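Below sits a lone chain in structure tokens, taken as the form predicted on its own.
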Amino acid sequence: MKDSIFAAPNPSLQPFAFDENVAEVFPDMARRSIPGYEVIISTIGKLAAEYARDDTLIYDLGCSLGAATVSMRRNLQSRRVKIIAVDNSEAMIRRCEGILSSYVSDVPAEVRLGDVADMEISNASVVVLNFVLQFIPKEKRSDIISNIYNGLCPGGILILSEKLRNDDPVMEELLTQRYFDFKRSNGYSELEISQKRTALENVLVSDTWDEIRKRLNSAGFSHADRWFQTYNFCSVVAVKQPQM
């Protein structure tokens, strides 16, 4: 379904929620909000395919509809691993569940609704927060990609796709501009792309790359860098030590 949410003006405008609404028109939503979308969800596949482990979980977490899962278990036939996905949203979890079991695959995945701040990591090879921790409060952000570290196999994976804050504020106006040519070049108005504006703050709050940096070096992560990067919108990928 195609994403209208914010196509009317609203004069009460509202936080954005990951509600029923959004929930119904989601595919649609991130297809045409976020640069290289498709990419970075068929290369999360590819990586995990690669640093999978056998007798290990795998976590998916902020999973929405479960795209980033279903690109997993396409690419982790016969792999004796298991799929944990997560989300905090009832709406997005319902629709979740849907999803994964209209899909045939012989690698299981449990959904599961709570909140990832709260999330126990343990035996994991690989790791995915695909534009989640832009959402959590950043005082609970080192502490969510800590319990991540410690939740992980030596030579295990994290995956973690944002939105970036740029300091130097020419270069933030720059890339901004770019991205509502984006959002522009795939149909959305100048009423639709204000009005979300508007919905978002204090609700998407970025960090810079410098902080994404600091903060997984600081959990542990010595090998961490973007492997991806459209506009403002990143992903990275960053690798426990192996044991030696």
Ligand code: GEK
Contents of the next structure:
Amino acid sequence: MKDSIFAAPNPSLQPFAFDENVAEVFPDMARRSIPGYEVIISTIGKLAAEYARDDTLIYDLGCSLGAATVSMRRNLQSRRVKIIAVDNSEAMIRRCEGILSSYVSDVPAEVRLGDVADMEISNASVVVLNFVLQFIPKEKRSDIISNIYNGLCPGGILILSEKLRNDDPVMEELLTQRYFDFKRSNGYSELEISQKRTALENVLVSDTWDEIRKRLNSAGFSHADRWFQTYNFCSVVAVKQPQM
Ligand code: GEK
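How about the form predicted in complex with this ligand, since we already have the form predicted on its own?
Following is the full complex, with the preceding chain placed first.
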């Protein structure tokens, strides 16, 4: 279904929320609003196939409708793993359950309603945080990344995708304008772009790449870099040092 949530003028705009209306149009919204969304989802599947280990868990944190989980299930060679997909939006989780049960797969997946900040993570070989941390209060982000690091097995990976903020106002403006062009070329009007931007203020709070890198390093990840970036959207892979 087409995303037209911000198409009509709304003088009493509410802060953006992952409610029923958003869940209903989410696949279209994600594809038209996140540069590289499809490439990132398909690469998550490939990375999971390479890094998943038998008898471990895979976490899809902030799973929305489970696109990353579907991609991982398609690519995983082993059945001796289980995916735990979590989101704190009831509307997303309800639909995610329906979507996952409609795909035949040998890889077990459990869908949970819950907050990423309260998740117990253990025995993980792959953890996915695909455009989620940016919606979580900044003061909780370091603990979440440390919790993931501690719950990963040696050699395990975190795939972290985020919209970046640039410290340099000239670059911030340049990349933001390129991003708005991307949205225009995907059929969003000036009104839709500007109303969504207003609704996301203080809801999506971006970090700089430097903040993200420092947070990953302080948690213990000694290897971390962006494997994808278009405009101000990036995806990072961070590896927990394998045991020598
Ligand atoms: C995808 N990963 O398609 N705990 C759990 N879930 C949360 C929290 C939280 N504290 N905060 C936000 N969410 C998906 C796309 S969308 C990205 C992720 C976007 C959830 C929120 O309910 C929503 O479903 C998701 O994070 C963000 O690969 O819309 O830009």
